[in-house]
Structures are given as C-alpha cells and as structure tokens.
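Given next, in structure tokens, is a single chain: the form predicted alone.
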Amino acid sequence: MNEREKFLFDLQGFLVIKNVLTPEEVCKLNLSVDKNLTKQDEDPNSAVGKSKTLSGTHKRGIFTGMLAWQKPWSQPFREIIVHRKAIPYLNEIHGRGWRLDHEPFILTSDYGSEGLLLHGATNHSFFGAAYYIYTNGKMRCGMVVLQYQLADVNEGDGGLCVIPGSHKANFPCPQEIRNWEVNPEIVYNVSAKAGDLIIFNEATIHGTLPWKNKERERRSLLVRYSPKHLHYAGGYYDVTFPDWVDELTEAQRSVLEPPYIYNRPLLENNGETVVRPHVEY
C-alpha cells in the first residue's frame, strides 16, 4: 500500500485500485457465474425502508456459496479469498493477522433493481466490530470489505455509493440522508472498471443505489475480512471447517480460521504462510 493510498484511504474511507484482476480472471469469475445462474437469489437484505428514492421494481440478485460450487466453477472463488495482490492492503489494513468473516458474495442488479438504504458505523459511538482508528502511524479498521467488479460500473450506473470521510463523522447520520432524500451531492456512486478493486472500511456509510444502466448489469463479488481477533457475523460455517477444506491451499485454510492471537498462522505479502508463536501487529 503506497503512500498515496493510504492517504486516500485514510480520507475517505475507501480506495479504488485499478487492474487487481487479469482479464483472464475476471473471463474465469464470469464464466463460473453464467454457468450457475440458476443459483442467483433475491437478495433477502435488500431493504430500501420508506425511502421512495432508492426504491425500483424488483429486489438485486445474490449469489452465494461460490465455494463450494461443483469444480471448476468454485475454484476463481476459492483463490480470490487469498488473492496475492490484496495481501499487502489486508496486512496494512488489519495489522498481521486477518481472517475471512462472511463468506463472499455476489451482488447483482439489473435495469430498475432497487438499492439499498445507507449504512455504517460511523465515528459517533464506538462498535467494537466495525470501527477506524489512526495511532501509532498505523491505522487499523474492524470489518473491511473487498468489492471485485466482473463489469464495469460507470458514475451514475447505480450500485455501490458512499459518502466519503464519513468513517470519522461524529454525528449520527440523519434519516433523510440515510434515504438518500436531501444532500444527494455527498453522496457518491463509486465507478470502477471490470477487474477493478474496492476496498472500503464498514464504518464508512456505504449503500446501493438503484440500478439505472440498460445496458449492462451490475456484477460485484464481494469478499469481507475482519482482524485475527474479531468476529463480526457469527464466524465462517459456526467455526467449523467445510467438507472440502482440504482441497485448499494452506494460506486459504489460514483465513477460514477463527478468532485467535496466538501462534496464529500469518500471511507474508507474497503469500507464504507463516506461524510466529509471539503475537505481530
């Protein structure tokens, strides 16, 4: 994580980084997804409250358990949770030592797919699971989200908004706000191209808006992380191993485990995974 993007992340509480993705793999992600488009969803989170402006004609779409897809379509999935170029920004993020929370997810939205009210912890009482914090010269967050785009999102498109700096606001967010009814100018839809990563922290008051591209649908995988010690939705499969844990890689395993300090296995930045029995931050 270089100096630019740390001051980018630090101000606005989330960061675009271009090009994570080889074409190659955003083809491999996709082709897996339209070969199980039978397993899409409505999203049973989408909520859009009474807000009128955020509201369309039909819920987004989910796809989940990618993991454990027949082979070989869970197998881009299964790399992702480890991807090499995120390492260095989880490490930085979370200190050494980080684990996958939910298990990842696809969003979808099509023409009139309605959004999402605004959410996020925010700075204006402290939860412990979802908070920014500067000290040290090291930041540190709870939750953090990695949103990969397997299409491209243009501003105006709809899907993934937040409202940048908000990670440090120390006011409640106001309803209307939340609805996106007033002040729609601070909030912004986060355009990123195919291949593209998104990183942002759940502190900073994130949403979806409705989904206005006729063209194009909306497809991003997102993959959340929590430090070594957290536990924000109930652990990975109630903390036990799946079935098919030994088909991953070791530093793949190392993220499925639950939340614990001590000789913990780590990951280096170029993916080597290593077991200190001191604890790192």
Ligand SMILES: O=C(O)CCC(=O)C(=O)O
Given for the second form:
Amino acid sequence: MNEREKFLFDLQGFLVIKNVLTPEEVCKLNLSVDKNLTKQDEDPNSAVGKSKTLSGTHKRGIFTGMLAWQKPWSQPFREIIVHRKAIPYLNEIHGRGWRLDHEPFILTSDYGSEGLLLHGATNHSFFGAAYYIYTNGKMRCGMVVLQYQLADVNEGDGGLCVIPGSHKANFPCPQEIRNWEVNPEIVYNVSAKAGDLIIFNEATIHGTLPWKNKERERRSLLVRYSPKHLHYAGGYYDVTFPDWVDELTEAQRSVLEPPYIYNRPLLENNGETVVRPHVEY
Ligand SMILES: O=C(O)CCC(=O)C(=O)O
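Would you mind giving the form predicted together with the named molecule, to go alongside the form predicted alone above?
Full assembly next; the chain just shown is listed first.
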C-alpha cells in the first residue's frame, strides 16, 4: 500500500485499486458464475425501508456458497480469498493477522433492481466490530470489504455507493440521508472497471443504489475480512471442516482460522504463511 493509497483510505474510508485482477482472472470468475446461474437467489438482506428513491421493480440478486461449488468452478473463488495483490493491503489496515469473516458472495443487479439503505458504523459510538482508528502511525479497522468488480460500473449505473469520510463521522446519520432522499451530492456511486478492487471499511457509510444501466448487469464479488481477534457475521467456515478444506493451500486455510491470537498463522506480504512465537500487531 503506497503513501497515496494510505492517504486516500484514511481520508475517504474506501479506496479503488485499478487492475488488481488480470483479464484472465476476471474471465475465469465470470465463467464459473455463468456455469452456475441457476444458483442465483434474491438477496434476502436487500432492504430499502420507506425510501422511494432506493426502491426498484425487484430485489437485487446474490450468489453464495462458491467455495464449495463443484470443481473447477470453486477454484477461482478459493484463489481469491488469499489474493497475492490484496495481502499487503490487509496487512496494512488490519495489522498482523486477519481472517475471512464469512463466506464470499456475489451481488448482481439488472435494470430496475432496488438498492439498499445506506448504513455504516461511523465514529458515532464505538462499535468493536466495525471501527476505524489511527494511532502510532498505523490505521486499524474492524471488518472491511474487498469488492472485486467482475463487470464495469460507471458512475450513475448504481450499485455500491459510499459517503466518503463518514468512517470518522461523530454525529448519527439522519434517516433522510440514509434513504438517499436528501443531500444526494454527498453520496458517491463508486465507478470501477472489471478487475478493479474497491476496499471499504464497514464503518464507512455505504449502501446500494438502484441499478440504472439497461445494457449491462452488475456483478460484484464481495470478500470480507476481520482482524484476527474478531468475528462479525454468522456463518464462517471453520478450518477444521468442511471436507474441502483439505484441498486448500496453507495460506487459504490460514484465513479460515477462527478468531484467536496465540500461535496464529500469519500471512507475509509475499504470500508465505508463518507462525511467530510472540504476538504481532
Ligand atoms: O456493494 C454494495 O452494493 C453494498 C453492499 C452492502 O453494503 C451490503 O451488502 O451490506
């Protein structure tokens, strides 16, 4: 993570990193999805409350369970849970030791798909699972989201939106803003190309805007990580099961470890797995 990226992530609570995935990696991921289209569900977590501006004609779509899909379709998703280019970012913002918080999922939208109310812990009251602190020259976060775009998103298409800087906000976010009904100018629809990676903090106010692009559907892969001592959402894979854990690399298994500190396998920036005799932060 270079100085420019550190400045931007600290300032905005999110960061766009161009071309993290090669066109071949994007192709492989998309092919796996295309071969499993029948597994797409309506997203049960989609919620627009009373917001008229976030509503749509139907719910957004979701794919889950990709790590356990039939081979070879699971393989690109297994590779992505420890992507070499993502490791240095996670080491910088979580410090030494971090874990896959729960299973990756893919959000999809087509024309008319509804959005999702804006949400995020901010700095309003300390929430030990989603936070942002800067101390002794280091950033530290609760759960963060790595969103790999598998299709282009132009500003105005809809999809992921954020309120830049809101991870440091001290006052509660008014409901009208969470509904995207007033001050839409402070809400940024994050544009990115297929292969780009967006990292955002769960403390940053974010949500989903209704999908407006008639020609292209949304396809975003979300992989969420927490620091080594923390677990946010239900449904994490324990490294002691299921069976397919044996098929993973040492590095991939290390991020499925449950939350704990002592003698934890840690990932070096070069992808090597190490266990240190002392606790590292
Ligand atoms: O990428 C998006 O559309 C927002 C995802 C999100 O906030 C969520 O699913 O909780």
